[in-house]
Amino acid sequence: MTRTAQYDLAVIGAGIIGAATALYLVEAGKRVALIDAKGLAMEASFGNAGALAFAEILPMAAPGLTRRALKWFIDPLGPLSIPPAYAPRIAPWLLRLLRAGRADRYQAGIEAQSRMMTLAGSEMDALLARTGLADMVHHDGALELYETRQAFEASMAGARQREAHGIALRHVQGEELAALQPGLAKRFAYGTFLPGWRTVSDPHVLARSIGEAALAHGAVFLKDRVTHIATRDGGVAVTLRDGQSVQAAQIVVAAGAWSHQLARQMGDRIPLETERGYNTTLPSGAFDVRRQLTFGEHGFVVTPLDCGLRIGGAVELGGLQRPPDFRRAQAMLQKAQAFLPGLNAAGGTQWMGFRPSLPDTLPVIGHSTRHPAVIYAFGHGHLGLTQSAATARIVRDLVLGRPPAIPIEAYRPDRFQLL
């Protein structure tokens, strides 16, 4: 017999976005069910690079992307790849990506991302303070590295955009570069240091701890898969795989790379794609990395975490069904060995996760176009951890009928109908 449980809110997805949203809502006095098939922070929030990347305001869709992308696509193990069999399916998404890179839309995307990042920084500080998790954050900055003057000079347009939005940075060479990261290969002659960049000691532990804080405040965790959602008078019915029915006045869809499938049940077609990210986590002590290192020309970062040294990144636009191609993780590891001479590459653990990505690099946050009781909060790409507290704040504002903390027109679910 079908069982029914009733809540004020059902949050679908217990990654960092869903966990933070559930916490904000229970803090506001709401009865919340947090639903996930795998557990707290077991998908993209489990193995990400651990950055609080508040300086990352530049959209992936940028002028000149077509030229760079064609070069990358030639290398199946390069920074950006699409399996040939998947190319026809992703073609409409790629067209939207290229359109979003037009100069006016690119600039509008920077402005929208900058507003989100400003809110994200203040909200994350407040969230970590009230949950007692602030000591999990390292304030070591990040170092972006370039092999040639040409590549370094090509980064200047983005640097000027960052500086115009109040982001501190410093270009470094020679002894200053070597002091920021000793042991770096001599081929890297140029760098940009971002002193305000932060990393967390372990992204999975942080995300899980935020979810546990939500449960400690009264949220109920349901470990099950959502099979169907339907609006009814007075709310939304969520059907789970085990036959249980969850009735809520409102729901929040924060299911990461699977969110568009649920949105489609509500009649909203949102062009979300899956960036499949790969990494290898080496044992602590593999190399003395002082802060997160970004090898932008090669599409990966190296991050020192409590759980080890994580080498990962790259973008494989390949959907949810294809098996992992761990040659990509191995290729990044081999490059890291060349870039950090003496790196001990033994004993690593490989991982692949699904990043939910939208063509303009901005998330979807807002009410369903057809069902006001449904709120979307997904599509953060590489920036879910970074923007989690800001997203939770905006969702809480919507639930409570308050004006959002920042304008959210740029994140509206129906914006792609205009592209």
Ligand SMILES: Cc1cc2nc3c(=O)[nH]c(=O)nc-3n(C[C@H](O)[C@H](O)[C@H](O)COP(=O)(O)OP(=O)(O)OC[C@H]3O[C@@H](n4cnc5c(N)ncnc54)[C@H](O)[C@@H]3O)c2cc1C
The other form holds:
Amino acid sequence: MTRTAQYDLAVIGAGIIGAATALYLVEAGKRVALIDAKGLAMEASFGNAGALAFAEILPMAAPGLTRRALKWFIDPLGPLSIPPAYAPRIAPWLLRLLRAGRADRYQAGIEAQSRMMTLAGSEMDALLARTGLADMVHHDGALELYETRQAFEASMAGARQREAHGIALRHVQGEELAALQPGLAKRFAYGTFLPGWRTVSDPHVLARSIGEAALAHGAVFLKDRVTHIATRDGGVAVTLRDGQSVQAAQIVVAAGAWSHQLARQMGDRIPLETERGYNTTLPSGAFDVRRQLTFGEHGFVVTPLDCGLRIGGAVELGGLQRPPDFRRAQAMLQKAQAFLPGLNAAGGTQWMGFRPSLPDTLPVIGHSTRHPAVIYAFGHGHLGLTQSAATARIVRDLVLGRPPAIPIEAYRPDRFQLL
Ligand SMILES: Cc1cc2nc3c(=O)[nH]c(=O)nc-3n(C[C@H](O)[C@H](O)[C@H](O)COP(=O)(O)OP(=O)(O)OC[C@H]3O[C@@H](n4cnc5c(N)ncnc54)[C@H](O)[C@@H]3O)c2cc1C
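Switching conditions: you have the form predicted alone, so give me the form predicted in complex with the named molecule.
And the full complex, kicking off with our chain again.
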């Protein structure tokens, strides 16, 4: 039997982006349906590295990417991989990635990311304060580590960009480095400490708690897959797999790495791909890690969380269908054993998540170009947790017909047609 419901907004996807957006919208007095096929924060928002990485303003297509990528490709279990069968599918996305690295676009990307991060910091603080979740954030900074002077010096251009955008950092060596992370292998002689970096105690618990706050404020959760969206009578009809139809005045597509499939139904072709990432969470006590450690040359981070020590990262450009290849998680764990001598690598839980990524490292936030009742909020790549509150704030501004908190031209859905 078909049932019709009436909401001001249907938010599709209850990852950290959809959950935060639903909360902002119910706080603004809107009647909201939050719809997810799996539950609250069960995909990328479940098992990420938990960083509020407000310092991460550099686009992926940074100068030197091609050189680094070629080096990484040599190792089939290295930080960057493309399953051969997926190479033809990902090729257009890679071309756009290379184009985003052109000097003018790269700089424009930094400016857009920097504005977003400034908003992300203030909105996240406000969100955590009013939901009573501020205790879930550790203000302990992050330590980026380098093995060679050459690698350290190669990071300087990025460091100067960060400093020019007001991001505090300190280059550390010797005793200061050892004090920031005791027990680190001696091969890591250089580091950069980012005091403004934060980590959450558990990304899943935080995202779920934000979703629960939205429900406590009156949002209705519908656990089902959205199979179809269609504009109707000035609003949008959302069809669920069980045959229900949800009618809403506006919808927000926040379906992470699957969002382009819904956008296509609206006639918007958006080059969203997934950067699949892997990790292993070891039982607490596996090593006394004082703050998030970034091994950039090896493409992974180590994060102390309430649920254990999470070791992972990597990028596998392999699409949404291929089963996980957990040898990637194992390869990073083995490296971590060498980098943190004495690490107890037993008893870990492996995970793979689908980062939703656009080639210019910026999300898509804004109205569909064809249907003003459809708003997009997806494609945050490596930074969705970090930028969730900012995204929710912008979407709320759009829904309320207010000027967005920051200019959103750089995030518009049709920007790839303009390039
Ligand atoms: C290994 C790894 C480490 C990371 N580390 C960090 C980090 O430290 N800091 C950071 O900021 N970010 C990090 N990220 C990125 C971050 O996890 C993502 O950017 C973020 O979780 C994306 O949130 P989302 O809500 O857009 O997507 P998701 O969390 O994937 O949520 C999308 C939701 O939409 C639902 N959905 C999809 N299609 C439909 C449909 N048709 N109908 C109904 N529901 C649907 C899915 O079930 C899912 O719940 C990391 C990612 C990975 C993989």
